[in-house]
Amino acid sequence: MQRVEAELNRLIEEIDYDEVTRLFASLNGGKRLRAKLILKIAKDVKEAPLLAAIVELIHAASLLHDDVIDDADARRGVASVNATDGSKTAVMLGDILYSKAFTELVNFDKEVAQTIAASVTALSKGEMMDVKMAEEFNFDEALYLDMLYLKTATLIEAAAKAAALLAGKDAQAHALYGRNLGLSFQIIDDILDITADEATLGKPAMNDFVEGKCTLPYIYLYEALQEDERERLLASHAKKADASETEWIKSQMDVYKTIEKSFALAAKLSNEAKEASREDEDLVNILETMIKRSY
């Protein structure tokens, strides 16, 4: 990781604007779970670093402009830049960020570069659909999961089939992997702001219904009440819920078992991910490490 660290400080230098050298170092970098891949899929090919760094940059850039349209204070328990900076500046700093991953992808091979490239077409289109099933409480479970695919796990499974491009191994398996593995981690945390609290999150807890997103174990919730009871989930959505009303949104989960489900799905998908990568031990590992995350 030192190396993909290196080659983003190298990246960032060369843009030459104080600024956005400024407002990089800024960010906390997260869990680089992408350039992670990247390097165990690829581990001995001399470019791999450098397209963990591209992905990285993609992955900033996406959060940087999330932020701005969820008007979030706060990523990863640090101010965010458009709270400190304002969203006109987050959003040029995404933009340049963007521009500069696309500079360097165009040196790599151009199937490659096509993988990175449509998944970041795909990730803005999961955005624009995220925006728009906020408008109104959405119970579909599978337009959900095209949207949590397309939003999230588009560029991790592009980074796990580009870095098997790059390694001469099975794009295709591994292009599986990292779709699951995107969408089983999507899962989790979809459960983990409704589970964790504020502290954890580095977010309000259940900041994901106020915001107007339906999750699944809100889908599933609404599936099993009564008519009624609907009315009483659909009057919370997409406001800040008093006190009581969380805690009846949390106790009807907990007798409907939804969290469980919705776990249970994360598991069935992180499970297919570790039959296609059955051969690769650090990769099986990664599946394993994500699932125990506390619920």
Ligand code: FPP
Second form
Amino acid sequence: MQRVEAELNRLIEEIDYDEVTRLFASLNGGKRLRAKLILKIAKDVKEAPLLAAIVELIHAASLLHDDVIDDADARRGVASVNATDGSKTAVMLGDILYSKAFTELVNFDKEVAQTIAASVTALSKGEMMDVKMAEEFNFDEALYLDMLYLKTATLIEAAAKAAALLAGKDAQAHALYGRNLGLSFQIIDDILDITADEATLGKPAMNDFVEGKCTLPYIYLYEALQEDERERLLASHAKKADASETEWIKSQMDVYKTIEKSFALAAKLSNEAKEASREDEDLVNILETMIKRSY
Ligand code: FPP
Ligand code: MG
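What would you give as the form predicted together with ligand FPP, now that the form predicted on its own is on the page?
Zooming out: every chain and molecule, the one shown earlier first.
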């Protein structure tokens, strides 16, 4: 992973603007899931750390823009760039990181470059769907999973596939692994928004529903509730949290086991990822660490 951090620092230095160096240093690097995946799959490939740095730059850019879109004050436990330096700076920093990543990506093999590039169109589409869907209560599970795939899983799928292409491994199997890992990862994220506290999350707890996002535990809850209780749930949608209503929602989630049901889907997808990896020890470890962070 040090090689990835070194590549990241080199690319940032090449941008040659102190303001960018300062702002980039203020970001918390996060779990670096995508980079780890690339290093594990393309272990012995010389360009793997550079590809991993490119994907982390794209991911960082997408989060900078996402925090502006979501009006979020915190990211990974530190104040977001839009909170400290304003939305204009956050958007521009995202543009610089994103274009620098693509400047480097064009030097890769065409299929590798196309795989990553196409996933960025998909993730941008997913973000747009996410924002649109938050305008009304969404109780369509399939639509929700389509959006999750685009918003989160495509870049992870592309990272795994691109690394496999670099290493001359089975691209389709690795893409499937990445897709299922990505979906499972985001479902766990959605669960943690409800079950973890603010200190663990690095952002306010139970914030998804306040933002209008109906994640799986809410979709399953809506399905399980009686008509009048559904009205009660809908009344809290996309509004500043009211402590007693939040407690009621949590208690109903307990009654109908909607967290457990969501976790079961994450576990099923994780198992499918495990099968696609043909039990590769490194890839199974990544899956296990990811799924365990919920409990
Ligand atoms: C986080 O979702 C957001 C994403 C995973 C993708 C965001 C994508 C864009 C803004 C498209 C633009 C892309 C580039 C490269 C400039 P979330 O809000 O559900 O999660 P969070 O709680 O971590 O914020
Ligand atoms: Mg967000």
